[in-house]
Amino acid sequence: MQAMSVTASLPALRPFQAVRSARWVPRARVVMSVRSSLTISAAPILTKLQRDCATPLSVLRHVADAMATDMRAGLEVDGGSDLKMILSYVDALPTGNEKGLFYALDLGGTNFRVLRVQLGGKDERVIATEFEQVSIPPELMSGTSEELFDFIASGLTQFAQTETGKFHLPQGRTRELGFTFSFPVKQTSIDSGILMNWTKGFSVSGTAGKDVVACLNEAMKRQGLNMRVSALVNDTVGTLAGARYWDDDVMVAIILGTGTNACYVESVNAIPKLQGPNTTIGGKTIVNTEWGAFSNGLPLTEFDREMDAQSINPGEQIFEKTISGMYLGEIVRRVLVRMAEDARLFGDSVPEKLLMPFSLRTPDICAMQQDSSKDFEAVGSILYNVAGVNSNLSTRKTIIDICDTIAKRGGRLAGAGIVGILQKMEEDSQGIVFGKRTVVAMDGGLYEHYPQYRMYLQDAVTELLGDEISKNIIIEHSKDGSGIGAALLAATNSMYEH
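Hey, can I get that sequence as one chain, in the form predicted alone?
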């Protein structure tokens, strides 16, 4: 039995919302309104930051090699490395031949999303699609299991009742649903998984230790809804399935948003911990790496270590804390606080608002980097709104340099991680990955909305693989692929013939 991933939904980070996060414990600080005259310039702090964050080719190569090594160790035995290498039980991917009406439900935060899609096979593909988002009342987040699942089933029932003529369920058929459930689960098959514990503000009683698919199926039955779950999936796996439907060359999916994760297509023969009497020789499956937990050889700064020490999961998810949207803005904030304290970056006092953890968000540092005006007016405006300070041109330039340093390290390390996955696949497939077109499907607001981060990621991939091989590696955005991917996996695992 394996654990699925955890997905987070943080309203404060909406433009970069995607997956996996942790709460933070703020540390009390004393605000000194007057600074000693024994201050230093901000320049040495910036120089040291850039040195500590540097990702030359040798560092990238080490990260890629270590990622591949950790993947192998995690496939060997559970607990073999930082990477959990979780089996998804997805052993059939969408082909384009799927036909019929399928639903998807995505539960991963304070709201849930329902979607339906009418598939028309190879010729017509996606004929129609509709979705709806429903907020979960706060009281249900700490109520009983029955109350929560009854509410979700009720929303599904109302959505199913609005099927129009574009959507057609053949007579006598049960509707089938792909369920993206983004809480810690021990998955036991393609359509079952035991809830380990609730996270993200949920404390629902009576669900831990139960099969969440059975909970939902029973609630739908109580509502009189003729629907069953035919696939329980992780959001990263859903992204891969959604992208694969349109492109047979998709082999890897990455989410880079509030949190991060990666999954890829693996040969069953290459998974020692899966070998048994019922193993399908020569079969393929999707492995969920949970790569946010990777930690080998990453270039970390004192600001990263301080941030990690004050988190609720110190020493864990180090790769995620270095490359994902929840943390980039916070690292920049910590650098600014140090410069305010030691180099009077904002005058004689440290702005009190700047001392609030996570007050500077990744969308803010992204927006500052997009400022091409002569006086960097957008940078000044964001600093005023976030920290309540007025800034001069020199300060604004320094801050853009800090943002660029943190985004560059994040993007380049993410690129090295991707190469590590591809490298492992290449070595185990006797060289068939790099010699042909291979697509990496990307989703998540950080990748979508931060052009410099995207560029640094691609640069690292090209540097590591060289111009010739990297021409075959296509990194492309697959927006909201996980929703339709879950519906497609419901179709792939349908109890009916297509």
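Can I have the other form now, the form predicted together with adenosine-5'-diphosphate, not the form predicted alone?
One chain, no partners, no other molecules: that is all that follows.
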């Protein structure tokens, strides 16, 4: 199947445009000789960075404990902590019996994906599935709500027109869609929710405070598309549902992509803020933590603080800015600029291209870390492509150390966050996750493609839980679980009998 367009876009440039035009001078900066004669080595800067980013067991433990405490406070009352602890209204997970044709739409950060799946019930399971991916034009990320939703609905309409063969919609039926929307939403039912605020560089006007399902339904109507949203799900919730379809032991789902988030299975009676007539749902529900907003006790550097101050959401999403894909490369870039200025890392001037915010991306730092050649040739060529500079061996080694420091901190803190969630669940109900097989479903481009990050994450979990308990905690990539998961939740919440 031909994708409509699978182009690499750089949405991350968007939020910093205002900053760039205001402050960024597109000229090579000459390193001040007075300063450079004082400090000529990058080593002290690297050492300080490593010290500031250190995540010994005591820091990990503090983060895990604080995560558990913040989760509790957020469940107590809306606004009770950094963590919004949003009710997903998903109180029934897929069983495997789902049947029929269902669609899913995933609006993440970089792309939107459309997917259809033909479900065959317990024995046949997934009969067929097809998807397409479209990159979001950067101008739509700060345009109007109508423009964004019209663009999405038009992509969806084109996709629906190619429905053939194994995909079959019974006569007279409306197509049903699971809408994965990976931004903080105040869910009001399984098929409605108000956007609280944009994150990950989006600043679309006229959506905050509105029901995003209504926005999409209206846009589909404008396109003449006969489809209805039957489930609005966060990507973490979609991932959990998708993974649970295959494995009953899945209790937690984590996204590590452009941004980051986590959800988990919670007991209804552990949610004090859930009151009123909706409390009749039985036993369990899924809570979307919105953990990207966590901020307690994180080891932060001056580079993090400067990046945050210049972002479109200063003071917000601090955990996300420390551990997720949108930001890791940018933190490394800021360290490199400092080393270029204070330690002449690239000679007498600071490379002009390197001064551009977000010019060094997380996939770049990941690729540099994979270079195992003697001369670190790949590092040299990435640096040349990104910053337009030639580098010697010692510079390349320093750069790998910086990348490793930032990836290590990110991975280990993500691991501590996961332990915080498990710890909270275990405290409420002893034996629910520890001492038996428990699966944490992972998805997102950062987790999928960055082996060192993944390893650091696992290390932190093992260090915190010990060998015995961590043997039973399976941290597992659930590829594209969120797309299928949303379609499954559309099936679970279908208006037709199934």
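Rigid core here is just the name for the largest C-alpha set that superposes within 1.5 Å across the two forms. Just so it is clear, the model here is predicted, and its values are computed rather than measured. Numbering follows the first chain given and starts at 1.
Student: Could you find the option in Ala262, Val233, Tyr327, Met368 that lands on the hinge when one rigid part rotates against the other between these two forms?
Tutor: Selected hinge residue: Val233.
Student: Name the rotation angle of the smaller rigid part against the larger part between these two forms, given in degrees.
Tutor: The angle the smaller part turns through between these two forms is 18 degrees.
Student: How much does the C-alpha of Glu147 shift between these two forms, in angstrom, given a rigid core superposition?
Tutor: Here the C-alpha difference is 8.5 Å.
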